[in-house]
Structure formats: structure tokens, C-alpha cells
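The data below hold one chain only, encoded as C-alpha cells and taken in the form predicted on its own.
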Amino acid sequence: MQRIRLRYTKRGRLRFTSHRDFQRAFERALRRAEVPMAYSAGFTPHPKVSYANAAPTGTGSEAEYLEIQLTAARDPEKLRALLDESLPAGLDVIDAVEARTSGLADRLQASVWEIRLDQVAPAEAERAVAAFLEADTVEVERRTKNGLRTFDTRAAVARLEAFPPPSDRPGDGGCAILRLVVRHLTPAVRPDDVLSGLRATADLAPPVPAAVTRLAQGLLDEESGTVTDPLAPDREAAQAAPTAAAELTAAMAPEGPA
């Protein structure tokens, strides 16, 4: 058995794809690419795919992750290319590694989000961010399948900054960009909850819906507020494996005559 971990995106109109819709599209891609999948036991076997912390419907993402289990070994990069060709544009498979460590889900501790606020002046966004960060708690309510829940959005936010739009985008003057790092807590705090918190603390109310994109997710460095690549440990283990094998071969080789 071989396990492969994949990173994929949700871009453009495909950001409105639900998680269930993506599952169906991905299973079709597995069949088209003729991937030798392992299947669960029972009367209705399913391909062994583990999805990790999917982004909410309507948000874009550059960093979604899943793991598949195969019955025969495949080159991760060739498999990535085959699956990418088999999925619609916007659902793009951009990275693949062989799983050589445990606990991918445990490494997804936080996400980096970018929120584009059209028709909001950067100065207004900076004022709202400052008010939010100065607060000890910022509670908001959201209706869930279990009823109305209250979330402390301030505790979930490890980092929050406001920027003007990039200078290479003409016509974006009436726009602010928020960049935030949100811890993965239970219950989960989503970017729209943070926007509700900004409205509660500073009366920031964008006149049009915000465009939200996840840029990264992984291990959180609490001191710097940065998020690291969750696939890096698998890549490092793969690079170390040939060296370890060579050292073992050298140690087992018979010694020559004195």
C-alpha cells in the first residue's frame, strides 16, 4: 500500500463548488486517470480518500489537502499531473508527496486568509483592524445546524493586517485587502465570523460581499504568526531516505583485506 498526499486549489467560479461536489468530481478523476485505488470493505466499497479541513463553500483556496491510498506504487509527480488533467480548470492539483510521516490533519493548525473588501478605503480597514486587535474578546453569533452559536473571534485570530491593493492593479483604489491567520479551533471560526467581529468592534460594513481566499494552511508558529507547509516533513523524510539507505549499505559491506 502507498499513501499520497495532494494539495489542490479552488479558483474562480469553482470556489462555489461544495465539498460534496468536489468529492464526486475527484472520484471521477481517479477513474479517468486509472489510479489503482484501495477501497473500503463492506457492501458499498468507497475509494480510500481522506479529506482534511475543507474550505467553506463560496471561498477560494490555494491550499486544500487530501490523502489517497493506493494498492500499487506510483510516482507522486506523474500522478499529480494525471489527476490535474482529469479535473476541471480551477480545481487544480498543484503538489503531491508520498506520505512518509503520520498526522497530516494534526499539522493543519491554522489558515492564512486573504479578504478583498471592494468599496472600502484602506484607511477605514486599518482603523477597524486596530480596534479588533485591541479588544480582549470579540463575540459574534452564527446559526449552525445545532442552533445559534457564539464564537470568540478574537481568540482565534493569531494575526490580522490591512493593506491597500497592489499598485499593479489599476482601478483598485476603492479596495482594501485583509490578511489574517486564523487558528483551527472547535467550534471553527471562519473568515466571515471575523468580518462580523470587525463590524461589531468598528462598524466596518462592506457594501458588497467580500472575496475570500485561503492562501495556506499548516503548522502555526505562535511567536511569528506564520504558517508552514504541512507537506514539508514528508519531503524531508523522502530526501533523507536515500542517504539512510546508503549509510546502511556501507555499514553492512564486508571489510577488505587489511
The other form holds:
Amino acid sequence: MQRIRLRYTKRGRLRFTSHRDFQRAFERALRRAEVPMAYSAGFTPHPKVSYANAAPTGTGSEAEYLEIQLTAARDPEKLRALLDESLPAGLDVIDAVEARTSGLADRLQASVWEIRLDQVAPAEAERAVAAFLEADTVEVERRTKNGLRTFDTRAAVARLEAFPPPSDRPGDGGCAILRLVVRHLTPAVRPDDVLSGLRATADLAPPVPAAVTRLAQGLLDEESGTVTDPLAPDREAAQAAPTAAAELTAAMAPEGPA
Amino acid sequence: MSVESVFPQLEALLPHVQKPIQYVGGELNSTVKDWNSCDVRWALMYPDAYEVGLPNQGVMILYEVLNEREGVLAERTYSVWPDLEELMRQHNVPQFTVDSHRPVSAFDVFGVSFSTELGYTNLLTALDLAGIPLDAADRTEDHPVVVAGGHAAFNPEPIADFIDCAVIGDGEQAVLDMTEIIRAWKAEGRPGGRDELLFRLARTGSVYVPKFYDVEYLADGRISRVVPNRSGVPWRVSKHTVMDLDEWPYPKQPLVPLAETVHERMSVEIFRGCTRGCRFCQAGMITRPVRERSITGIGEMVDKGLKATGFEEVGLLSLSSADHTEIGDIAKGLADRYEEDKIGLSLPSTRVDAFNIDLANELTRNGRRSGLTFAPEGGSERIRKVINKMVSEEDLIRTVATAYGNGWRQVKLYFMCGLPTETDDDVLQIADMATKVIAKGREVSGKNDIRCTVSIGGFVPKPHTPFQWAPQLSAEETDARLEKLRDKIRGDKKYGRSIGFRYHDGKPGIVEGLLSRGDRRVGAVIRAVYEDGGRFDGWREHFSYDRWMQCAERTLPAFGLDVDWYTTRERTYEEVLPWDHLDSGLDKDWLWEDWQDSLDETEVEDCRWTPCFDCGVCPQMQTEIQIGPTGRKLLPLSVK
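Show the form predicted together with the partner chain, please, the one above being the form predicted on its own.
Now the full complex is given, and it begins with the chain already shown.
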């Protein structure tokens, strides 16, 4: 039984894919790619896939993670290429490692988000960011399944900065880029909650919907306010030990007839 | 001319609408071709929501057939939900294709496939959102040619004002023929403008252009005749028939949506046409003759299709799938091939008399035995003779006994209410049949927890069928009859709780009836309903019977007519029917005789196994029945 961890994206127009939509698409991609999946037991067996912490519908992402269980060992990089080929462009599989450690989900402590605010002057965004960071708490409201909830957004934000847009994508009528690091807490604070917070503290009201992208997820380094690659421990373990395929051969050899 | 994508404008609206994924395209196996390297461009529409329209086989086939051609491109568009429609109107975003988000108005052809008449208001919404004048007469050379297809196009008269032309029958070759005519006309520098192009299409005899035909009426409102108003235009327009399905193995690369849709499976049409001769069934009449796809052709399509899609279910489609001459070998072959891969097989239309347990066992080898569905259509032996659905009660009871005895727990039965000559008693016998099914089921299974669900809908007489002359039952009478049936089932102490009862009220059927057998004057009703906000008439939550009736009351009196005249009125032999100039191959006299036979409760056999009874299709269309057996088997794909 081999477990592979994959990093995938939701890019461009496919950011409107909901998590349920992605699950169906991914399971079909597994079939097309003829991946030797392990199935759950029971009346309607399902391929064993664990999804971690999916980004909201409409939000782009460069850093979504999942783990699959196989019945036969595969080279992670070859599997990655095969699955990437099998999924529609935009849902791209960009990294794969064999799971050699436990607790991938626990390592997804925080996310780095980028928010593009078209028709907002960078100076205005900077002023709002400063006001937000100065506050001890920034309460916002969001409608959930259980009605309107009020919660604090400030504590979840480990880092927040505003920039002018990159020179190759200047945008018409001004554009500001926010980069923020948000801790994964309960209740979850989403990037649009932070935007609500910026509106509440500094009247920042973007005239067009913000384009939100998750750039990274991982362990939060509180000192630097950065996020580390959650697949790094698996990669390090793989370098220190033989691969599962090699292990398999090694394990089987003594049992075989001499 | 370069045509810009409207995606940037659309993208800003998507965060505000339900299920935005349905508008973004990018489906697996979708095609985006270079606009400027193509000279004939089709926008194909299924006029319903994406979740219904995407799996439509007709659109999917034409999309692929057209895109395979050099210099031709086809993109898809679907009806947008009212939430997006409102935003598109506010922000001036036009009707767009999901493939590359180009405005529909920029294409050469706008092809709309109508499986049902209930898509007509959605056509008007799409035209208006596209900026294409609703009236064909107001269009210029710069607007696309609006062409209707699909089963409802066999009587396109109610939408004659809004379409430029209609194609009846199989579309595969037809769209390619149209493409060549359009290409030549464009290459010549569009001589004679739009009119000349439509004329070139019309003179082939296989594209119907309503504007080249005048409809003359009698004083009492009936049609006196339909006459070509231009020389060179044929009196009648013929349907298209593709003879060898193995030459058209489409869709080869079925679209795999990201959004959830109504059918999530790999569908293969195993044969086209049906000669069972059920008199209510328009599909069975207009798709004659029977043309089977070979067992090996089916095997290849399933193999390639599953590889291309990753679907976990295969649907073997046709009007009566168990009638394929080699269905047993097909089912067994596929079940053998995919046993390891957890692929399910389904046979959506199965006749009681064609059902056999070996076949059912093959179909459920990989899955559970939850339910079987049959359609006796009529509750009494007498009414089944009227409609020529030759299924006896003994057949049904024997079949369900086998099913319950082999582990099935649930049987669903479909019926119609409002059939010609029907009385309360014919409908009440449905309850008797259901109780016999339960009694037999309890007996053979030894269990009490088995169920039978009765599902019943109102009958709508359709053009090109023997019932095209029949009076439709009014909504009130339909509802009254269904209530009596419901009370009888509920009142049954011993079996009632094992019988589920689902029915549709008679109102939507009346609107469908108006549109099915309507003529050009019904266009005024459709327009009024659209202008009043009517959309998505196939959806219970959007459909408004009152709106349709109010709009009909506003528009039809100008012609001295009303809804009853179109629906509950019986037609006579002499009457010119609005679709008589559209040739489905069926001989009108044969249809009339079959209508008379039905009133005499005389049945007619299936011509697949008995001599020809001269319905007219084969000689008229120069076609013939194409059935097996080929005697071949599906071999394993590889040694595992």
C-alpha cells in the first residue's frame, strides 16, 4: 500500500470549480490515467482519496493538497505527469511525493493569499492595511448555514501587506495587490472576511470583485511570517531512505524461492 | 474580423451567481479552434440549463462532427439561469458560447436543438440576449442563420417567425451539407444576401425555410393550404436519415463536465429508430427505420469513450434497448470486459416483453439490484390495444415475478393518462395491476418489504403519429382521473402502503399540446409569454400555466381561436395539418388507417419481424431496416 501526496492548482476560469466538482473530476482522471487505486470496503466502494482544506469556490489556488492510496507502487513524478495530463488545463498537478510521514493535514497551519484589487489605488490599500494592522480586533459578519455570525478577523492575520501591481499586469484605473498570511483557525477566516475587515476598519470598498489566489499552505514560521512547504518532510525522508518501489523489491526478495 | 471573448466582462459577474462553473467551459474533450482559420462557424445551443443541455447526445455529436472538419468550428451555448440573465442585461453582456466566450451573434449559424417544445421561450431569451432580432424578418446579412433541429422541429410552425430554417431528422450529414452551402455562398462574396443563402438551403429540399411558404386559412380557422411563394422551392421538405450508424461513431470523445449534470455516464446509441409502432410515440414514428449499430462498433465506442472520459457507467441508449438483435451478447461482452473496473451498465428503456433475467443479471453484475423500470403505458388490456403497446398483463406479472425472485426489491411502472378513448376504468385498472405486482412479489420473494412505484403523466398528442388527429384530455379531466386513481391506491389496506404513486398534473401537458400541434399563429402566444417573463417552461418552479393561459387569451382571439381549439379538438381526415408539408416519410393515409385501427382496438405488429405494412418510410426515404445479427462477440480487450 503506497500513499502519494499531490499538490494541485485551480487556475484561471477553473477557479469556479467547487470542491465537489473537483472531486468528481479528479476521480475520473484517476480512472483515465489507470492509477491502481485502493478502494474503500462496502456496498459502493470509493477510491481512497483524502482531501485537505479546499479553497472556496471562485478562489484561485496554487497550493491545494490531497493524498491517494495505491495498491501498487508508482513513481510519484510519473504519476504526477500522468494525472496532470488527464485533468483539464487549470486543474494542474504540480508536485507529488510519496507519503513518508504522518500528519499532512496538521502541517497545513496557515495560507498565503494574494488579493488583486482592480480600480483601487495602491496608496489607498496601504492606508487600509495600516488601519487594520493597528486594530486589536476587527469584527466582521458573515452569513453561514446557521445564520449570521460575528467573529474577529484580526487575530487570524499573521501578516498583511499592500503592493502596487506587477509591471506586466498594471490594470486599468489603478490596481493594488494585497499579500497576506492567514492562520487556519476555527471559525475559519477567509480572504473575503479580511476584505470585509478592511472595509469595516478603513472603508476600503473595491468597485469590482477581488481576484483571490492561494499561493501557499504549510507550517507557519511566526518569526518571519512565512509558510513552509508541507511536503518537505516527506521529500527529506525519501532522500534518507530507499523508495517504496525499491523497498517492495527488497522486502519480497527474501521470501521468494532462492 | 477578430471577435473578442466576453469572458472578462462575464468573469466579474460570476461571483454573484449560482453554480458559476457551468458558464466557464474548459470541459475535458471540449474543443477551441482558431476563429480566423475557420470560414464557417456554428454556435450550437441546447435551450435549457447547462446541467440538462450538456449531456444531450444530439448537440454533442454535431459539435464533434463539425469540429473534426477543416475550416469549420462549433462552440456550445446553453440557457443561462435568470440570476445571470439579469446581470447580463444590466452589464450588456451578450449570450456567449462556453467554449471561447464569443458572442453568439458573431457566428454564421445559430443551431438550436429542441427535444421538447418547452424550450421555445428559452430560444427567445437567447436570441434577445445575443442581440439577434426575434423576428427572422428583421435580421440582416450580419446576423447568424437561426436553424432549429431535434424532434420538436418536425413541427416548427409555432416558432416559424423566430427561426430562419429547420432541419428534420438525423443531423450528422445535414450540418455538413449546410456548412458547404454556407461556405460557397461566403466564398462568392455573399451574393444576394441573406435571402439568397436561405434560398440555396431551401432548394435542396431538405432544409425548411418558413418564409418561403405561405399559409392560407379557411374562414373557420383551419388551414386551407401551405404554398411555396417562390419558384424552385419544393412543396415538401424531407427528413434526413443516416443509414449506417457504424460510419458515424459519435460522440467519440464525449464531453466530461466539471459541473454536475443530469446524466453522468458514457452513452452509446445502440440503435436508432423503432418499429414497435406504439401509436402515442412520436420518437418511434419519426426516427424510422430501425438501424442497429453493430456489436463490434458498440464495443469500440465504449472502449474509446471510457478511456476518453473516465466515466464509471455506460448507458446503452435507444428507444427500446433490449430489442437490439444481439443485446444479450453486448451486455455479457461488456460486463465481462469491465468486471474488474467497477463499471456499471444501464439500459434506460426496456420493454416488459423483451426483458429477460439473463440480461438483467449481466447488467447488475457489478452493482446492486435496486430497481427495475417498465412502461406498460396503459392500465387496461383494452387501452393497450388502442395505443398498440402490446404488453399483456401475464407478460408483466411473469417478468416482475422473475425480478422479485432474483433479488430485486423495487419495480417502477410508467403509465399515461388521457389516452384516446380512455375512461376512468382504464386508469383505475392501473391500481389493480400494481396490487397484482405486489401480491406476486410477496409470494415469490417471501418478503413484505418489496415496493412498486406507479408514475403517471398526461398524454400529449404529437405530430406525425396516428394520434395527431386525437382530442387531448383537458387538464381538469386529467386531474380528476388521477385523483380517483390516487384514492383507490391509498384506500387499499392490504397493498396500498407498498405502492408509491407519482403523478404530474394535467396543466403542463396542455401547454405542451398547444405547442406540439400548433401552427404559425401560436407564435404570438410564445412571444407574449416570453415578454411577460416566461422562461424554463420544463422546470416546475419556473413554469406558469396561468401566464400561458392569460397570454393565449390575449393573442389567440384575434384569429378567432383559443387553446381548446388546438388541444382538446379532434381533427378530421380532410383537415390540413400544420406540418403536412414536412415529410417524415410516414404516409398520411397509413397514419389515418392506424388511427382508425386504434379506435377499433386493432393491433399492428413490429415490422422488424413481420412483413412490411406500408407505413411509407422505407420507399419514400429510400431507406431500409438494418438489423443483425452479425454473430460476432466482444472479445476481452487484453489479458490481465
